[in-house]
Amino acid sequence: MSIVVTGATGHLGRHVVEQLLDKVPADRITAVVRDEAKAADLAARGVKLAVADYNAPETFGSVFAPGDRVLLISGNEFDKGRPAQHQVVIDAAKAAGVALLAYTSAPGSLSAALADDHRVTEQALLASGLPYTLLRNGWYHENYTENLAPVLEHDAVVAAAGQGRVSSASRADYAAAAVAVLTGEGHENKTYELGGDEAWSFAEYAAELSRQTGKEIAYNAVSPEVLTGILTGAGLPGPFAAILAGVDASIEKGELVVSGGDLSRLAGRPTTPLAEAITAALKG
């Protein structure tokens, strides 16, 4: 039986694969990755690799096997149609007859677009027959302390989320959720709604990084089409300009507040705060 990662290289699945390395042995964990050389790393610590693409089902036909317990990490790449890709691996983990299929979803309150697809991913997962476990990830702090520089430059944190609040967590917490369930039991056909333990808004959001730095560091509402038009000028993609800011929608909707503590329960500890997140990405 092994414990099977997909999207093994990406920035989530890299914190999984590394915590499952400190609970079981490096021979039981596969990473499915599309580049090989990208989990060259993974290989020399002994962990198996599977080559593999969402976009290619025929390359998911040996991935699995019967009993294995597998993490489907949700793709990244919204136009190329999120749930038939999830499919594919569904479809394999079915035929294969794993033991259990966890995947990381959105919280069953976002209304946004960015939902839709998990939404449908999980309706698909249901009506496999597959044990499943629904993990339904918060908004990270990665989504905003990885890209200060701009926040830095202009002096301002630019959002269309109004005083709403965010439950965010880190990357690291999340991936402790997925390695509680992917090793330990009692798991099968649970859904958690996973969210960091202190909500926050903007204006903290803002005053902290005005702490941490010394600037003084404003908060700037703006509706949803301005932000769209902000980034789609930064040079995001138009369509996926607006799901972000459809997102701030939400958020502004109270949405992304995710009160029920299971992330802290799961990982066994308290959730990373953002102010640490914040300290960690300024000396980065």
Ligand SMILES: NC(=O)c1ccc[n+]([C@@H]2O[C@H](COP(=O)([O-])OP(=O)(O)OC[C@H]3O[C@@H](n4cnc5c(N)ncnc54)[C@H](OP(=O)(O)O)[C@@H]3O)[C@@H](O)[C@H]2O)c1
Given for the second form:
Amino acid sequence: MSIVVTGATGHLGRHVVEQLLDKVPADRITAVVRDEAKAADLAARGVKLAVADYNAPETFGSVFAPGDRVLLISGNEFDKGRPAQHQVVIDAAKAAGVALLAYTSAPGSLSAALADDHRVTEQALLASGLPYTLLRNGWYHENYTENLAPVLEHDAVVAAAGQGRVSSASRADYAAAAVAVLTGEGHENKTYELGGDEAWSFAEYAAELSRQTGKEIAYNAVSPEVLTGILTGAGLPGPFAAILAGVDASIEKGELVVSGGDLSRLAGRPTTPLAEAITAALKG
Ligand SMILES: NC(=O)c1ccc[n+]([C@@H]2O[C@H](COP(=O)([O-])OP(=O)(O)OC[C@H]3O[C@@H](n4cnc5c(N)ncnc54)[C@H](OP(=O)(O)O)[C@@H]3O)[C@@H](O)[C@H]2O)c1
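Which structure goes with the form predicted in complex with the ligand, now that we have seen the form predicted on its own?
Entire complex below, previous chain first.
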């Protein structure tokens, strides 16, 4: 029996594999990767590698074995039909008879278009009859803290979220929840709504950035249409920019406040405060 992680060379996947290595022997972990060279460090530590691509069903033919516990990390190729990609993994897991398929989804409260692929994948997973866990991940701190350059350049946080709040958490927090599910018991057919312990507003985010940088950083609230224009002006494809602006509109409606405490309960510790993530990002 292996613990198999897809998207293992992505940001979240790397956290998951790293945290798994603290809990189980390396040879019980299989990292599913597209590019073996990107995972050379994991192989050197004894993690097994499987090379497979969501776009090529045949590559998943021998990835899974009966009894495996699998984490399907949702893909990032928005233009390639993610539900069909995820279906490839679900079908292969079903054919192999895995013991659990956990999927990184989006909060049930999120009505933005970004959640559409996740809802379709959830339905496919439930229809498969496989034992499942839905890890409905909220927003990452890193969506903001990894994009500080324009904020610091213009001394402004620009968002279309009004006074809405978001309970983000770090990728490492969401990874800890996934690892708890993959290594623990009793998570079959459960849905977890995952978010950080504290929700914050963009005005508070700007104030915390001001405090930590010593600069006067303002919150500039704009409409979703204006934000879409800013993002396309910065080089994002139009449809993707509109999807991101749609997420802000959902934040304004309170749809990314996930307050049930599932994340800290699964992780066994409080979630990472946003201020801590900002400090780390400013140091990096
Ligand atoms: N909750 C949030 O705030 C949030 C924010 C952004 C994204 N997400 C979602 O959460 C997922 C994980 O987040 P992340 O930060 O780890 O994203 P990421 O760094 O972009 O990682 C995505 C992973 O998916 C893999 N992948 C993409 N297309 C694939 C394909 N056709 N076949 C096999 N593997 C494929 C990538 O492989 P390579 O390593 O080979 O590129 C990568 O490992 C994202 O993909 C996205 O669905 C959530």
